[in-house]
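The chain below stands alone and is given in structure tokens; this is the form predicted on its own.
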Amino acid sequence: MKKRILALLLLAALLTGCAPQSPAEKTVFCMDTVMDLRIWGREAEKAAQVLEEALLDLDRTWNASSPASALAALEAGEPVSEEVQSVLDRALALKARTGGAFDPQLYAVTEAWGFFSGDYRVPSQAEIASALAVKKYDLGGVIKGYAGEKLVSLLSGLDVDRAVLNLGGNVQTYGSKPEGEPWVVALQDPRDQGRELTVQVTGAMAVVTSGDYQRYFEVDGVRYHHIMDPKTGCPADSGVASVTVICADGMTADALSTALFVLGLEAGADLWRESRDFEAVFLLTDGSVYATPGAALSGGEYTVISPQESGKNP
């Protein structure tokens, strides 16, 4: 009788192990956006708590408008931690890699347009020129990507099978879905809500989108979005509505999505050709879509960007 009970208990344990597993879910508001965490595994609940605390700590550290942040300490000439200095160094390296299309020191420019205070306005050319001369850090263009990297590192130290983290426009995956199926990440088309574009990724990958529809205001029928062109100090006008970058490195993906938006399709395609350590999807303002060969894009017609330069045709 005892053997029969033991056998039944073992069978129940095996069946439970094979049953679909419900994820631990948590919603966190930080970095001025809503973040949704979904985690599977034995320590999923613990992981959700650990990740929430890490996100809130990053928010306190990198909030460009907070007098208690590491950036405020930096402006005051105070020493910063090795981790903070490392992020700053990486941000400047990404600026150099993109020829300045991504610039982590545009705080004054973004502030002049009212995107920090919410008091939106179109500044004068003199105000823009003055703001461009101020080299004050704003890591908003990379910190969510860095957060994805840090969260993956934390997950790797816990008994967690897989996770998908929606970090407010940044999607970070971790681990593999059952049967080795890829993660499917939907891309919002700001010009065609009926078009359902998706990309597929496996393992720990960052899928980051920058678009003119995420933060903007309108004056006299003109839309002014928050992605600034470092050369002009004005919202970038490159013919691009959004750019999605797929990359194993979250911070790189974050910076490149901004840079490619500023550069536009042709120069952005050239940057991809130079490195090939990321994939990209460009949604243009005219409704056309271009994607690099490895983007695994589906859900609509698009043009594949050639690996070879071909004049003005990406």
Second form
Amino acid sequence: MKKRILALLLLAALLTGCAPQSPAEKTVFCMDTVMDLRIWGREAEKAAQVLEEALLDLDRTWNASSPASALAALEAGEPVSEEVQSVLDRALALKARTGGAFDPQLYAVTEAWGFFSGDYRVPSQAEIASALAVKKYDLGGVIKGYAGEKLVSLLSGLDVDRAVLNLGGNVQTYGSKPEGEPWVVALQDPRDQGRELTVQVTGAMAVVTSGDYQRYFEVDGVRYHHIMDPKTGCPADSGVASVTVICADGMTADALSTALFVLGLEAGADLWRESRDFEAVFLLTDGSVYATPGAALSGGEYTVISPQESGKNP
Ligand code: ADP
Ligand code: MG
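Switch from the form predicted on its own, shown above, to the form predicted in complex with adenosine-5'-diphosphate (ADP) and output its structure.
Shown next: the complete complex, the earlier chain at its head.
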């Protein structure tokens, strides 16, 4: 009898060892979006808690419209933490790297179009001109990417095997699947043409998409979306419907996705050729798809962006 119980216990242990472990899951509402955390490992539940707190803290710190944020303190001339200063410095460096296409000081422009209040409107040229002259921080274009980085560093201090963090369209992966297969991340098709485009990544990686379908309003049949061209103060109109950037550095991925959306395919491809330290997928408004050679894109036809050509149609 004892032997049989022992055998059963052994079988049960073996079965649980083989069965796919279920993740700890948490949904967090912050940064004006929905975030879904899935974490595997011994301390997964604890990690979900720690990550939720970190996200809510980041939301408080970086909410440009809140008087309690670090940005409000900065405006008031008060000192900010080293962490806040380093994020601001990195954001300005990314502005320089993208020739100003990513601009973390466009608060007044985005506000003029009503994207903070939700009272959407098309501002006059005079309003746009004066908003462009105001240099007030809005880190909305990078903060979810920075959050991904921060969450990864918190996970690495815990007994956690792997995680997939969907931070409102920004996907941050961590660790590897049990068999070492890559993570497969689906790209939303902006014009819903029935394609199922996916990219594959391994380890800790940020897959960040900026698109004209994520936040927009329409007046007289014209779509006004939330990614501004810093040169015009109007929604960027570069022929791109969405850009996905894949990069180990979350904040860089996020800034580049916004910048490439503003720059469009040709200038965006040139920016990639300068460093080739990230991968990108461009979905154009005409339905065509372009991707850098290392993007590991599948699920539809696409043109590979050439590393050599410069200044020409990729
Ligand atoms: P999402 O936040 O929808 O994932 P993005 O990462 O592209 O998309 O960020 C867009 C947000 O960044 C806008 O809502 C606004 O707050 C801010 N923003 C808009 N235009 C720019 C720009 N050219 N550079 C930097 N930030 C921008
Ligand atoms: Mg971005």
